[in-house]
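The chain that follows stands alone, in the form predicted on its own, written as structure tokens.
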Amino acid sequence: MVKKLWGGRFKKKIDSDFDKFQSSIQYDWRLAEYDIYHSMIHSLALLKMGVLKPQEEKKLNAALKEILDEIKIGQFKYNPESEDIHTEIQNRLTEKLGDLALKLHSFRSRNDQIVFDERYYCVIETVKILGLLLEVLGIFSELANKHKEDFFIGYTHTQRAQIIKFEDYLLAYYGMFVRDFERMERFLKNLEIPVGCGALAGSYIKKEAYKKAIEETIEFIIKGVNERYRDKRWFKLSENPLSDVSDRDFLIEFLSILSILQMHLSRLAEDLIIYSTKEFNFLILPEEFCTGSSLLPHKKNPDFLELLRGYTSRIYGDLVSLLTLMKGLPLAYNRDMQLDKEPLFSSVEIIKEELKILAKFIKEVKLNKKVISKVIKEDQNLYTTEVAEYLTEKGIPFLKAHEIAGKLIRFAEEKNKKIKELDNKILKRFSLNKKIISEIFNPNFVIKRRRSIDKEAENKLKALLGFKNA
């Protein structure tokens, strides 16, 4: 059994079932960067307090770069035994140092490192997350440039609706991304990551060491995170140990933003494993993101967008099960917060992965022009909304113009013919003509009158994301 980092008033060994229950190595093990560098961090604290000499902190600091590397080039291997990466941590030094590492361990306590921890893994897994939404963001500017006239179907209620541009439908989902990306902005910014808060109460290293301590080890610790969003703000002294320790809003507020964003992935594949049906046949999804069938040898499964959707239970389920972890607990520190990781890891991984993998299907899929155009070209309920419009500019009040347009359609389909079909005689009685039928019965008519899409907040979110306008 591995040396713990506590024990000393416990004389019966740990029950070994028990050990494993409460042991967090198995996925904690993913914060062993960050709590290198709060290890920095404190070593030098120590030694502008005296408790450590200059030559026991350069080599404390040496043996932490050493682990540090193993880490960086995915040579890190930790023990299975060890409670936590903590313990993890303070084991590998004393293996190479001896008991002078016993020393790393004076004022501080592991809520103290595991609140520092978790922060900074926030703040790398969020660049990430941006980094990639970014990607995607870029590849739907491109795709609604590429689409500028091309037209696809509206809908409401799950009803056709309106004839739109695919430029719009595409900037739609822009839109909810971009919103995704300024929440992430956002936390990013309002971030802490304190430092000193001990087990609950402070620590018994001065402020000015810690202060001087974050100084100059801070050029170190973010020299990885992009310049973008770089921020030795992140980084300060604990100004209230007993609420930093016991809280975890940070994270629920992360797993918030996650699921935000995972409802707009649903969304959006939810309306192309719709829209790519035999059944609208609109898009065509790209082959290498599909599955077929062990028994329908004909099928061409939407697997990637099943799953996109399918994970947002598991999305909403990390969110729901730290509300409920937190729910209940008093100050300060308990070991249910242990608990937090597993939904915390879960989702970031999951959202990496997806946002990876639509960044290359997205681009691949295809607009059907032909169907679409069928579609426009045959179905008379679409341009009703215009006949409408239409006659209220004629001065007819709109609900009355309303139900005249309603009961065009509904005489067209009783007669069984097309409106465009209909003679001027009887088009009179609803207050049109063949000429005004044929000039609104036109896609290009439809567009030119309603342009949703405001272009100078789209260029300005194009200019804000590092795009070029359009």
Ligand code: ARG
Contents of the next structure:
Amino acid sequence: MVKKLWGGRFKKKIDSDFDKFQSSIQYDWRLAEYDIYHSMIHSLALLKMGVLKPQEEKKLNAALKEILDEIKIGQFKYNPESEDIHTEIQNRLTEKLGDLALKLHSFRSRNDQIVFDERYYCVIETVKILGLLLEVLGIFSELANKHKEDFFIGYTHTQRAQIIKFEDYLLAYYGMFVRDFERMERFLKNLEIPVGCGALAGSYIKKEAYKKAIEETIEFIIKGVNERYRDKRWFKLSENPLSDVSDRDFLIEFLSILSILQMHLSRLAEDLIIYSTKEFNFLILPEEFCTGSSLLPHKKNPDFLELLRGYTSRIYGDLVSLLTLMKGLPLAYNRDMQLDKEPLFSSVEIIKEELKILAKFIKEVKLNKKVISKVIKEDQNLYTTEVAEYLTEKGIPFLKAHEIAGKLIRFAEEKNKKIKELDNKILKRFSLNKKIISEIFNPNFVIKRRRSIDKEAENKLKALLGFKNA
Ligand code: ARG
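Could the form predicted in complex with the named molecule be given as well, to go with the form predicted on its own?
Following is the full complex, with the preceding chain placed first.
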């Protein structure tokens, strides 16, 4: 059996089924790199405290770097019988260095390691997600530019409301994703990565020793983070170890942010599914992201969008899972908290995959201009708001004007006539005339009357475009 980090007080061997049940290596191997960084800081702190001799610290550091290299080139293979990633790395060091490796665990606890590892994982993954989201934002902005002159139909209550530009439709989602981007940046800026918690009550290692250890290792540790976000202030000596080892609020915050992003993705998916049905036929979806039916030969199903919408259940579920996990735990660390990892990893992996595919997908969505222009021509309801507004400009109180426009549309419907076909005598009853009607019932007029959407959000992106994915 693989050596554990505990055991002296036990007479009996652990039950093998329970051992499997309690182990986390099958998913927490993802934290290997961050666990090495914790050990690098810690071994330097031990040197400063005189617990390790310079030669010993050097050897430990070199062995840690060997394992780190394996991780970085994707060659890291863990022993599935190790209890967790901390045990795995400790055992690897012991294989390399013998008893010297056992000194590394002086005055530290896995409770301390795991919170460090998870917080640094959040940094790295947030930066990756920001990069992917930026890619999506760039494409939305390009598409909006391309469709400056194209009309689209705006809905409320899933009923036709007003003519809009397709550019504005795209920029609506763009705005949501910009807010997601900013939320994530704020999260990143506020993260802290504590060391020196011990099991719950801090440790014998002096503040100064840790401070110096952090200072000396920090450059090496954060060089993998994109420069735009690299922040040395993340790494701190824990000022409140009891609180730091007890909470997973940072994970709940992270998954909340991802849930909001997922909600936006899901709404977009729903919109595109509806608009690409035969009934709407406003948009044509790229074939390479659709699938067919094994029975119905004509089918072109929007599976990417359906999965994008469907995965919302997983992302929300992961958030609720964490909230529930934490809700009744007494201080400080409890083993329940080991179960925070699968929801975290699963949400991060799903979101990254979704954004990667969305960037390719959205570029290829085609606007069915013919259908849109037919709707704009035929549906006179789309202009009634402008009729009411015109009358308001002429001095009629808006609610009266609203009623007149409503009556006009009802009149035309009852007579089964187009408003454009009504003669001047009738139009006069509604304080209108043919000239005015032909001016108003024109999509260009409708669009031009409106203040265009504020492009502030779009400008913000321009400032971000220097950023490249780490
Ligand atoms: N695998 C554990 C987790 O993820 C690491 C911390 C273990 N601490 C302990 N006291 N058993 O939470």
